[in-house]
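Here you get one chain, nothing else, as structure tokens; it is the form predicted alone.
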Amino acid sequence: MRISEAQKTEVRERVLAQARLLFARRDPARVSTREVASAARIAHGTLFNYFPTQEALVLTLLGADLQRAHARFRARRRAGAALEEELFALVAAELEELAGARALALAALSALGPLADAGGVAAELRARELALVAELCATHSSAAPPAHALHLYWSLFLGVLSFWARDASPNGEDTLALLDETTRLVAQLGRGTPRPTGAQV
């Protein structure tokens, strides 16, 4: 029997929404997809018509995630901010939006690194958050960011995310004060002006 689009994507829905609750109880790499497809009410076999694997399972959590964040971000960007307050402002949204999701966050990033497949839904992911960066500095300058500039922008958002994802700071300050120093290097490739030798980062 064929099932119509609003039932695969009710499907769908409820494999996410089961998921997010077991990732939220034990770390992703302990769940199995069976404990999935089981808690989503659908058969083993079926989970994978809609994820191949258990890594685009998370992939597609953490990029629904960093969605809800782009557009919180929008809806708080100020006119006339530097470029490296509107990076700043991006990330911490981003980490904002994943407080509750951590061990999701970590789960994530070996199929986000440099090593990782260069397909499927972590190269859409990454697509989208570099997109959204290279927006923001073509408001800051007249021309497009080098393309080194958002490879280190990804690298540096990952060893962000990474270190967010252990810092056991109080109030998360030591990722703030690595996210700024992060976003000043960043905002300088991104404008396309090289930093004076011995300056400062």
Second form
Amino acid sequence: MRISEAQKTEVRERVLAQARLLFARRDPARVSTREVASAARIAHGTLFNYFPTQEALVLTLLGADLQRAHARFRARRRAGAALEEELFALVAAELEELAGARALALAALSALGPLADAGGVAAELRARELALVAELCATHSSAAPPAHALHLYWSLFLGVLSFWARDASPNGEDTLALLDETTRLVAQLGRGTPRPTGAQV
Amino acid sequence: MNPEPVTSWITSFPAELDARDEHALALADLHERLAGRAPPSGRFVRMWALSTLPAKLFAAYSLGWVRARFGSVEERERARAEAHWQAALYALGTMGYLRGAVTKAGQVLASYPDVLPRQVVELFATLHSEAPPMHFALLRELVRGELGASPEELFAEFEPTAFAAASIGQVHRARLSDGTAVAVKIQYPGIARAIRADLANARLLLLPLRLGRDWENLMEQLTEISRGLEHETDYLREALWTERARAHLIELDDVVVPRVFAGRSSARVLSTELLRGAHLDEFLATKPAQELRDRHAAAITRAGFRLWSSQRMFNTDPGPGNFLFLADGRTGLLDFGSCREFDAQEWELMRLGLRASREGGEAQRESIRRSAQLERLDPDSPQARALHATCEWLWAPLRHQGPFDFGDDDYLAQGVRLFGESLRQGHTRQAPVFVYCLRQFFGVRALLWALGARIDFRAIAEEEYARAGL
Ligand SMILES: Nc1ncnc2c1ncn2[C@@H]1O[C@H](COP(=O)(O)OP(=O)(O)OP(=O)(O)O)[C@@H](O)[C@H]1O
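Form predicted in complex with its partner chain, following the form predicted alone:
In what comes next, the whole complex appears, and the chain from above leads the way.
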């Protein structure tokens, strides 16, 4: 039986919605694809047409959260803010969006690290984030940000995310301090600040 | 600034510890374990960290103090005490993020200007304005975490750039929806926990040292300092004290205590009514007339005596930053974060002091003996003579008929000399509450001196005592 594009989208959305509910209640690692399929009222086999792995499901949900966060960040951008503040505000908006989805973020982390597959959802997610960071850097500097700055941003971003997901400090104040430190570092690189003399290789 | 005397002090430290010494070993062990702690995250906590210079200055100062205390004992004994003290401070310096604590302690010590070299006093005075500012995106998250809503939601307007630095945070102008202008003080992330951890560690480190005869008393005094420091990180406590002070000073026409907006405040965020006025230096730069200076001085004095006699309450940290000189001639009182109330025992000591200031004689001898926590005190001993001289100095304005000239340089210099001498002679033993009483007395005297005040101190005090039935 052939199904229309509209039907496909509907099923996809239903799967995501059900998966989100299940992941909110339980550690995503402990939720099987079979459970997701049955909650979405589709055959287990059909699920794989939409999401080849459980990981893809997790990453898709995370990606949607981050996109909402990006929109929120853009709406809130403050005229006159320096690059460090913009980067901070970006990640803060993301963490705000992910507040109820710590387990999801943790589950996604291993799929986003440097050893992750180059293609697929993870790569898309990474590319979107870095494009936004590059855009921010460009508005604060005459030159495009050096590639290593973006690479470093990504590593630090994942580091902040994993710290945040486990941060037990009051109101996550330790995460805020770490994020402040991190975004200052990236902003320095993103502006293309020359290295201090003596450190040249 | 000429670093000479400081450097020579530092280099006069005894060399490495004797490794066979059991205390040294215990200390090294403790240090080892503490060093295994996770490094602090965040530049605010690192700002808090003991940068080496103030640490060394503090160590150097304390060393001088230890030497004075052990001046009469055997040389070997004294060297040992010095080595321990130095090791403890060194350990504190390398393990902790104690800069703030040391800074505060330094500010306390700086109340004795003659004891510390001028440079050290100046250094301490500049230290607390160094912390880097937080940008709005960070403030927003802090406020959201503390109050559950962002500054945009809580305030009709919020200035993203701070207008003043606080000791462990910064202060922003904002406006409530009804138009009221407010000052919002926001604390650096993680700083309160860092302070608490450091204080606990400091205690652990100092505990095994037991430096001689007045050790228990010294520890009590340190406890007092720790307690004060911890209190200053709790803005809810500050809010309560501010409201209490406001309620009891509201009748004084010349004094303004800002209202607290409790719904916009928490342990790390404090919103108060914004007062518009000049700080002491700005005020003095306008060359105000004697009359105006006296008016402010009288207001400050009366407010102090009112809280003291009717509430048994006093501000332990009357730094010049906590007074605002308003254009209409009133005085704004800020920062009740370091207020403290006397307990029954301390209050009895205060009452005794009050009686002593009025009667002198036997009451004065008794007051001094008990304040120094001594069983008996030979009235002809150097210690008794020093303490009596200090009391005479402190109480002179209370015993003087008519306006007292606080601007008299000789009067201030004499006080500084007396305190310095009694410290150098090693008369540091005192009821713990005096750590702050002295800081307060000195803070206020220094302020009145700067104002060149000529006010009837005694009349104000007696009026306020009478009001409270004292
Ligand atoms: N209600 C207010 N109206 C006007 N200015 C204020 C107000 N509250 C705070 N400020 C400004 O902020 C500065 C610091 O505030 P405050 O003294 O409360 O902070 P703090 O952390 O206690 O600092 P410190 O320990 O150095 O006194 C004040 O000196 C003053 O300039």
